Each structure stands twice: as structure tokens, then as C-alpha cells.
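The chain that follows stands alone, in the form predicted alone, written as C-alpha cells.
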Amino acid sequence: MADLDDVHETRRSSSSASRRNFLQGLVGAGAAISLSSKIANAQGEIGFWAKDLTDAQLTDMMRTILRIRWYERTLVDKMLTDANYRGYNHFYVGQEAVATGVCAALKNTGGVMEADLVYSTHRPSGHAIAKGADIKKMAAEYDFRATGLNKGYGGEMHISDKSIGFIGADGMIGPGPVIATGSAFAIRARGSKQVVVNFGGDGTYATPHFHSAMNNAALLKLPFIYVIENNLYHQYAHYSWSCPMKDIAEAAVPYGIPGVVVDGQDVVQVYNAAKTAVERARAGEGPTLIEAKTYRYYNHWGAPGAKPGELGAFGYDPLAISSFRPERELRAWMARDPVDICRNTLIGWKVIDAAKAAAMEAEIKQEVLDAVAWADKQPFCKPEDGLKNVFAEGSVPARQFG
């Protein structure tokens, strides 16, 4: 059922030249990490924007990947060991480079009127963290605590933070892009230079919302970027069951917009593609469809088949009736782990060394443990407060007539 061609294809696409060697015209035999300066796509080329990133920016990208990884792994262990945990989680582990690379190309400060906007999915942790959400408040929200990011009313699938332009997760699969293109239209109408990104899984291709969003964004040349995170499976079904093409990015062709396929395990490739799309959108040239080939290490939701302290879920998932993907497929993708690829790239580019990388990971792991421990001490929502934040009291002026 599974298509292993993507595994071999992404392995081949990971080769490239060291950034330092690229910039200095040197070729370090054996030590260089390969990365092409241009990535071909159906309608042109993607610029090698990563060459302009500072060491601090590259290190921040690695920190983001690690923060997503350990936030998720900590909650996996919590689901497996803490009977009092009330969270209902869809884990993002394995896909960290996609959220990190995309959000690194965005403006993430200034609120909804200035920051670039991100619409997420029911698997939102990576997108929220990469956009800059507070992980302490996120952890509290996931457990429905009153001091959570959304006062405990959103939980995982409806988490949001307008202060950073993270409009929110989408518990219903599909409608996100339609709402996101509405935001993109509003941005263009008021003349700001913001960009809207909608993240969606491979399953969204088969929804009418996907095609409606693509059609309108192309027709109106909206500052809109659709990022498909193709992790091969929508819930428990391989994406080939609902998509006739190997590359979902081919869906961009009839709309006359760029359709780009990138290695979603390589944060530099993702960043390059996202930056190109962002620059295009800001210039008024319209939308881009990016398909990131990636993989999730855990099952559709929760942690069935996983063990505390171990990465990935290899056991039986009772909700899937049977094991829905080959273990060898999962291990093949884990051999191209986004954490390892980012770490090895930065070491090869002499941005950091192995000791600094290890210290960074230990620091972030402790940061996450402290955040979750803080969340555990926060008060729960009160039942009598259930209708708070539902109704607006008093008159609300119509701003469009002001």
C-alpha cells in the first residue's frame, strides 16, 4: 500500500554543498554537506535564500525544530503515563522542518494587522511553536487549564494566538484554506504587505475547500501560500487512495500558479521554497502551492503503539483495525530525521559544533519539562464559566462605516 519511492527520492534530494564552501568557493572533500543552490520546480527555480541567513538565524531554526520535537515527545510520554492528563493530541513529530522552514520566512510579530498570518490544522503544535507561541501557555491550554493560551477553552485543535499572527488550529479538516484566502483578500484590500499561509495535510486535496481556495487565490492574485504537508497518510489511508497524482503540487498547474515539491525533512529546502513564495506574494504576484514530502512518527492521534522515552510508534493501533503502515517505512523515514539533518547541516557549515548542539538540545529539553510542570500546577476551567467569551455585550461599531 505504501509508496516507498518518496523515501528514496528524498534521500537523493538531500545532497548539497556546504554553505561556507558555497560562499567561499571551496569544496571540502568528505566534510561538505550537499545542498543544491537552486531547486527545480514546474514553473522556474527556487532561490538559495539560505545563503543570506546569519549564524544566529540558522541556530534559531535548529532551536525551533528541537523545541517542537521535545514539546511533542514530552506530551507523548504524558499521555502514556499520566492518567490525569486530559489532552487530546495529534502529534507533529517527524514534520518539524516544515513548520520551522516556512515560519522562518515569515514576519511573526506585530499582531494580526502587521504579522504574516498562519492557519493551522488539527495537528498544530509545530506551526504554533514555529510562529512563536509560548510553550508554557500552550501546555496549559492542551490540558484545558484556565491560564492556557486560550483560557482553557480551545484545547489542542482550536489553539490560537493573534499576537503573533497564529490564527489557529482547525479541528474540522478542510475549511481552513477558504477562511485563509478570505484573510488574504482583506490584506490585499487594505494594501498591507502581509502574507497568509495555510497548512494542510495530504487529505485536503480531496476536499472542495482546497480547489475553491486555489481557484480564488489564483483568480484574484492573493498573497496566499498553501503548504501541503504530505506525510503519506490521511488518518489511516494512503494519500494515493484519494489523489491520482504522485505529486499533489501538480494540482497547481490548472490554476496557472507555481507548484513546488520540497524535501520536508530538510529545513533549508523548506525555507528556500517558502521564502521564494513569500517574496512572490508580497510583490503582488499571487499564490504558491508548496508540497513538503514528510512523515509523522506517531499514529493519527494519541500514542498507541508508542513506549515512554522512545521515539516513534511501532505497535498496533486498535483504531486502525490493523497496522496501517509498514514498520520498515517508518524506520526509513526516521533515518532521515529533520533534527539530524538540521544538526548535521549546521555542523557542516561550521555554525555550531557537536558539543554546542548537544548542549542546546539538553537546554531545550529542560525548558519543555519546566513548561509542562508549570502547566500541571495551573487551575482548571470552572464549569460555570463555560459561556464566557461566547457573547459580546454592548454595541459594536461597524468599522467599515467609520
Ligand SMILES: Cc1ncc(C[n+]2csc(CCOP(=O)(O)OP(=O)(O)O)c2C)c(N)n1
The other form holds:
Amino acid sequence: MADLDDVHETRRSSSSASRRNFLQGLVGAGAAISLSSKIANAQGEIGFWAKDLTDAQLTDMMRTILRIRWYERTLVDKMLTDANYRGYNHFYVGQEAVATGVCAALKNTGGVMEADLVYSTHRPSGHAIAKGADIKKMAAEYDFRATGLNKGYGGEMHISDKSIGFIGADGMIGPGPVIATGSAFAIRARGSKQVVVNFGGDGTYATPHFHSAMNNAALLKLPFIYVIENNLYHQYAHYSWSCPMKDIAEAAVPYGIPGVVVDGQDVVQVYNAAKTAVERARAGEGPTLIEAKTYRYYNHWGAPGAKPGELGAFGYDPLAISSFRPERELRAWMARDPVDICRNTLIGWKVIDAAKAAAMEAEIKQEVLDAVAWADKQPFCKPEDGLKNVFAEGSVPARQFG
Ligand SMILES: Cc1ncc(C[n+]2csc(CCOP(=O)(O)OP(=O)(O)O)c2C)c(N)n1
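Cool, the form predicted alone is there; where's the form predicted together with the named molecule?
Next comes the full complex, this chain leading.
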């Protein structure tokens, strides 16, 4: 993929002259930063924690990746074929190893006072499933059903499940890391050993919230991990339009915290980096920025360009101003599929064999089909439900400050 690696420079140099001049200044700054960069390679400096996992834990990772993959593929097909489906999703397919590797390094039980906390994005399925959310209730929520994970109030972009520390999706690009950092501050003040993870896309780099969160987390040594899922595009724009560096992890350098680049297609690499960051955060040593290089197989939202039963969206997206990414780029990333990489690793480590892997996939596919069939039978919310859970019941004592 050497030719695709150069895309950052190519796209930058093909832009207008004034933009080129502006960016050339920034490129200079980026180069200076990289000279002093302490970015670690996940294969090298940070060890191989995954080798210490039991076969059951490794198999669980594989199951999670498959569950995310088939949950999403099933909903892609539903969106394409079922006119009654009301969800309109941002698909995470292609990025499954990131959520899975990170959440495998976290404590995912005990509610908000004990579990590690995850703050997610507008693309939340993978994070929710990896944290342990019930896919039946998720599917019902995505279709705004009354028995959904959030009683049909949230839909995809506002799902949450406090019982597993999944604080929730967030449709706004930017504020997430600030809220998550505040949460990490509260945890430190309370003295618990929890860790807070914020997932964000490459699109969050250029927001002030990203830098404010990094700065405060570093200054206060908060138990905070920022996972940037760099899937190369924010909506329809390549990240070279908003970030002067090729590795967003370099943004960690001025804040004096570790910045780690990982292959986001390889769950083992992601897990190793996350585990190191979690150990550091729990020990009170402060935050880490992890950049996972990854790719999404579908368009920004919905399923334009996709065909039922086929993996990936290759067609033209009418919502984009132009066909925003080359098909060969998508195909090159699909050749390094996170499901295949995980399966091959586990077979290579003799944790499973090919027959067991195939059986596992068939079982999970059925589990997802059953979950979505269950969701389809759930009742819709009634108009009068709209005012439930909005106002406090009974009387609330007045409070005065100061
Ligand atoms: C404050 C704000 N501005 C704009 C948007 C519209 N918007 C939704 S997703 C998105 C791009 C997000 O890109 P990235 O963070 O890289 O995540 P990805 O979609 O690639 O997973 C934008 C601009 C928004 N949701 N919130």
C-alpha cells in the first residue's frame, strides 16, 4: 500500500495555492514536532500483553469482532431492503478491531462507580458491543422501539448503558473529550481506580476540545485514554485537510504524554497499546493518546453504494459532493480485514482451528439474526411516552448555592 501511504502529501499538494502555502507552514511545524516525537510502535516498545491472555479471552475477542461485523452487516441489509426500518446508521464495519482491542483491556462490569467508562461517537455500535451491550436491546433502540436499550428515546446516536460503563454515543464532534476528561477528574477526586476512554475520529483533531482535553488531562495526570480512530476521512474530507501531520499521535508530544500509533486492523496490537495505557492510567501516571490507523468499509452514514449481502460500499454516494475515495483504496484496506487478521492470529497461535472459526462465525451470525428478529417484534413508543422520564416525579427539594 506504499502508493496509498503518500495520499496525505498528494492530497495536500493538489489543493489551491493559498491553501498550499498555509499548509506548507504547518508541514514545517509538523516536521519539527516529529523530530522530538516519542511515538512508540505497538509492536516494539510496548510489549506483548496479548500473549498472556487465556485462550478463552482471545476467543472472546474474536467473538466480539464477529458480533460487531454481523450486527452491522445485518443492519446494512435491513436499511437497503426493509422500508419500515426507521434507523439511519453510521456503520463501523472495518474498524471492529479498535473497539474490541481497547474494551478487552477495560473493566466492563459494576456500573458507573466501578466499571471503566467509555465515551463514544456518532459511530457507536462497535464501542457499545465491545463494552458488552445487549445486541437485542441495541437493535430495538436503533429502530426506536419502546423496549430498546434506552426505551426508544435515543436511537443509534444516543445509546448508552450505564451498567457496563458505556456512557454513550455522542452526535456532536468535539465536546466528547472535554466531558470525558471531566469524568476522569471526578474519578481521581473520588479516588477510585477507574479509567476513562474517549473514542474519537480524525475529525476531532482540529477541534479546540481535543487540545483542551489533552492539556488538562496531562496537567492533572488524569486516568484518561484518548483513542483516535483514524479512518482517513471525516465525512467526505481526507484528514490531510485538517491535520498537518501524518500521525495524529504526534499531537501528544507538546503535552508531554505518550502518543502511540497502532495498526487498527490488528486487535492484538490495539489491545497491547490499550493495556499499557490502562496500566499507566490506573497507576496515576496520566493520560495516553492512541491513534489507530483504520478504515470504514461503508460511506459516512447509511448504505449508499452498498448492495444487500455484499461487504462494503463501492458505489457512488449521492450525498458526497464527489466520489470521495478511490475504490482501490477501499479494496486495499479490505485486503487487511480485521476479522481475517484476528482469525489468522488465533489459528496461528493454535487457540482455534479453521473449523472452530467457521462454526463461531455461523453461531454469531444466527445470534444477530435472532436479535434483529426480536427487535422487529417490539412495540413502538407512543406519543404520550415522549413526556415520560423527562420531568422528576413528585417534589424536589430546593437547593441554594453560595
Ligand atoms: C459540532 C459538529 N459539527 C459537525 C457535525 C457533522 N458531522 C458528523 S460526523 C462528522 C465527521 C466526523 O469525522 P470523524 O470524527 O473523523 O469520524 P468518522 O465519521 O470518520 O468516524 C461531521 C463533521 C457534527 N456532528 N457536530
